[in-house]
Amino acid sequence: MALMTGEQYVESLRKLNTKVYMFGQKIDNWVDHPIIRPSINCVKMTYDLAQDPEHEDLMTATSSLTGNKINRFAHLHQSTDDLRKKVKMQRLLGQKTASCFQRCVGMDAFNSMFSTTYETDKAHGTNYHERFKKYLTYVQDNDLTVDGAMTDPKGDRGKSQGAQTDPDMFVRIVEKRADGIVVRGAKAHQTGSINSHEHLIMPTQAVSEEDKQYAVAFAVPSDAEGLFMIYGRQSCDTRKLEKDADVDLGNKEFGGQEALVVFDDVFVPNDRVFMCEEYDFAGMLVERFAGYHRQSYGGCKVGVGDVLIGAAALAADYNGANKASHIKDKLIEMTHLNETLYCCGIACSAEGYPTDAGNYQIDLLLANVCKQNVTRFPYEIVRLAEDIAGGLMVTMPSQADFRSDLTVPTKSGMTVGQWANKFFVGADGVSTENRMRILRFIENIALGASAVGYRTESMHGAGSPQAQRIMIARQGNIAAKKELAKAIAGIKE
């Protein structure tokens, strides 16, 4: 099959029965509803973009497994430079659409579960790594979107897997049959899970052998049986439900997506599974997928940073404030950070290299430091756009009654809508609306609904700011430091 167009990506996804919930009811046109589309709408991005000759470089990929032209996000890394393509393809993508385009985990899920499956074979003599190609085969040659998920619920953070008062907090394996398992559980925030044709399940966190029935991998279809979504809410989400409020939207287009994916006794059949209860390769592929995966916002996070910084420039534009020293410091600021976060994506791409597999894996520090940045730098970030913007960014009234044709009773008689847009004029020049525009487009990336895929989930996207201070630590090597400290120093012991 060759690459889907965004539309007929759209359309696939009407073909699937996947099993949605919202705001308590089930949510029968999905495809449709006005509060998932802005995030259809992002994944649709990823397909547009590589039908697109200009971007064919960075979009497309040449299939190491069939010689096939592929999406880059079904891609198995092959080189440092297909490592520094894919952080280049998603600043591209966060350019386009100020959000999350949601395929990251799918592509960082396929890449690191391409090693462990190599070397769990190698150790235990099984056959995952054959049954892994054959699914990823399938994967490209349908141009599907798959979501990579391996964050639980994890209920007591205080207990491990199988203390829980509750064992299904951790996706497990319930029954081992001669065609396949049974899991039950759930993975939460899971990252455009809805709008995905599969799921590729990961462990959470390194296994114990007692515990051995969480050390499990495996695919589904989004629309197995026993599998359903709950939608996760979002802020200002329900003003996408009313009418003529684009104005209020800020990025009416497009849109970050979470949701919980709930496991209610679901089969996968042997083929499609790729790690039963070997637990002693769980803590690999934990690791492998979270560099990964913290390699990827050192392009996602920049490319959303360079629209914010734009958005903060058109503000201080409209605002009449362009000219002063200290906007233009922010600014450059705001740049200076920014270009940090690509530079740590560049840097742990660069610095990579081959696994026994024969995929690239990415330098695992620089990538945690990556990340590390990114939990920090956006915030500075949005706080200077928030600086430059202005409280107006938050306190001004609504598109309605901007445009509102009731008349106030006063001796002017003069509209709702009149007196809203005489006293919110900013620069000469510029029409209120358009200043109100770019107003809440930053209100959207900064609280709203795009920081899903900005702010907030800097933050807990890819693991906790502590959960990279434990890689960092893991491998800093500070054992050698002190050994290059000595040999300096002239200490002998």
The other form holds:
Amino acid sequence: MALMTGEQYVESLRKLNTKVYMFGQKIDNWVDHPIIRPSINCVKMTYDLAQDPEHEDLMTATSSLTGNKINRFAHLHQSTDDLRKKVKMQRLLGQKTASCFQRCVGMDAFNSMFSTTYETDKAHGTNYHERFKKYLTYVQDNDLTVDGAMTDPKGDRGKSQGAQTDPDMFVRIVEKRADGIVVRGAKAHQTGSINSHEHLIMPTQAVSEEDKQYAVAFAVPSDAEGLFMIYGRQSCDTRKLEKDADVDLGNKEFGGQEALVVFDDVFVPNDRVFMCEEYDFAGMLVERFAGYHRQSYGGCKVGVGDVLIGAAALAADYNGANKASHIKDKLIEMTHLNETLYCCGIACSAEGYPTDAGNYQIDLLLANVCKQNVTRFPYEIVRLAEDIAGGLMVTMPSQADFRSDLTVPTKSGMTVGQWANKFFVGADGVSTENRMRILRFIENIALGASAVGYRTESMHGAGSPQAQRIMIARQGNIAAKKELAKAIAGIKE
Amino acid sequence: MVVGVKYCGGCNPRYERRSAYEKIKSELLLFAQKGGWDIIFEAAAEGVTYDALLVVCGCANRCAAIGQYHSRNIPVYLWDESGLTDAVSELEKLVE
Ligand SMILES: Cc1cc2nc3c(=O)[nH]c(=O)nc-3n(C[C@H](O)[C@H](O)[C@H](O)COP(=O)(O)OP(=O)(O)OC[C@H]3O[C@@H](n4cnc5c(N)ncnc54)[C@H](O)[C@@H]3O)c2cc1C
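Taking the form predicted alone as the starting point, write out the structure of the form predicted together with its partner chain.
Time for the whole complex; same chain goes first.
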């Protein structure tokens, strides 16, 4: 199979025996569950757009492994042009879903694993790179979605892996057999894990020699024996369970997904093991994955920002405030911030370079600057959207009230719906429902289910702000800057 | 004449690419009808040799990859609405 259609993707999920728990229950038909389905629709979009002539230029690529046409999400970047197209693809998908479309963690894991296994083999005489190429060919040929899983629960942040009271706070090897390894632990916050066919596991942080059982990277099918997931709940998630839920959701069709993925002694055959105690390469894998993922946010969050800016502009139109100069200026500011993020995503791509293995890596300093800005600008963009929207985005009655034909026993004899529609009308000629729709959309991104992706993921996804500052400090070369200043100021010492 | 049509990915188009393309297409169809020529527009595919390649890009960066397509003539690019007339006349010259 070359490229799956969106429908084929959804059907392929049904064939998996993925074990999902939510609200204390096992969810058997998770594909059609109203809380989960919007996140599946997002991943489906990555398949649908690859079939669309208007978008396939970004959505597809030619495989460096097989020469076949593949989905870009399974591609090894072959040039800085590929790196830029990745960012553009992510912006496009953000625009189409206004949510996290989940498939980039896998792409970032493929690229970092490809180059790290190559260098590990050179140092250790192992054969992980060939194994990984075989695995990635399987992923590309079957157009699979893969969860790139890095973050461990981590327990006490002040302690290393081996010093934790509970040794399972980081994924580790508990048994080595002739035919493979047995792993135990969990990965937290896993974006799109349930919607993925496969999981590609990496360590969270550098590993020292005494903790080498934590230096492990491998791939498993999402329905592997011993693996299960506990769904992460999102703000306002149960609105999706309400009858005829529509306006109140803000974004009925799309949404993100995170889950805790537990490995309760999962067996991994040798051909799917890509790091096994080579602790000296754990740091490289983490740094490369984080670099790619920090680049990613210069695309996906920008696409969501595009929709949010459009929504704020519509809210101003519907409120009748669109001609005010400060509103126009706020829209300019939102656009400026959003495009600044895009500039960072494009810049770290344009300055990318080939690794020893041949695929392209982003510029690490610029990617970290990109993500550092992402920890701030979406918050400012959403603050401005809330300013423009007005308080009604959080105080308006429900869709059921607007549609209610229950008569209120007062003099006018009007229904609840008539009252709500009367008092929440905006500019002349604008339907109250459309006004409510756009305000709910902003609410959803500002503090509803999509705030997970637009706000907190912008803060912590691909590493908390301090993680970027450490990288910026390392790469910033202050010593060279001091020499520049000395030269200009005429200081000789 | 067979024209292969290739879009860029459309991450941040500065104009409506589809309607601009539809405009070009309808003008060319009219032009060909008047002159008694045949003109066919189809989504560009690899392995086909086209008489012309129309590359519809959303911005001046024109990042659409076209190396994989074959055309007997140099590709005609569109990247903003003001270029529509030029694109039409370039294609008209090729039809003739
Ligand atoms: C919506 C969302 C989606 C995500 N998706 C994925 C995914 O798909 N795959 C994946 O692998 N991960 C994913 N993550 C995880 C993300 O990478 C982590 O949230 C991030 O690395 C921060 O880890 P944490 O959440 O455990 O916070 P913590 O590490 O607990 O950080 C909290 C604060 O404590 C500080 N801190 C922590 N440890 C130390 C220390 N030792 N010294 C000093 N300060 C410290 C941090 O700087 C921060 O300020 C996602 C996260 C979110 C929120």
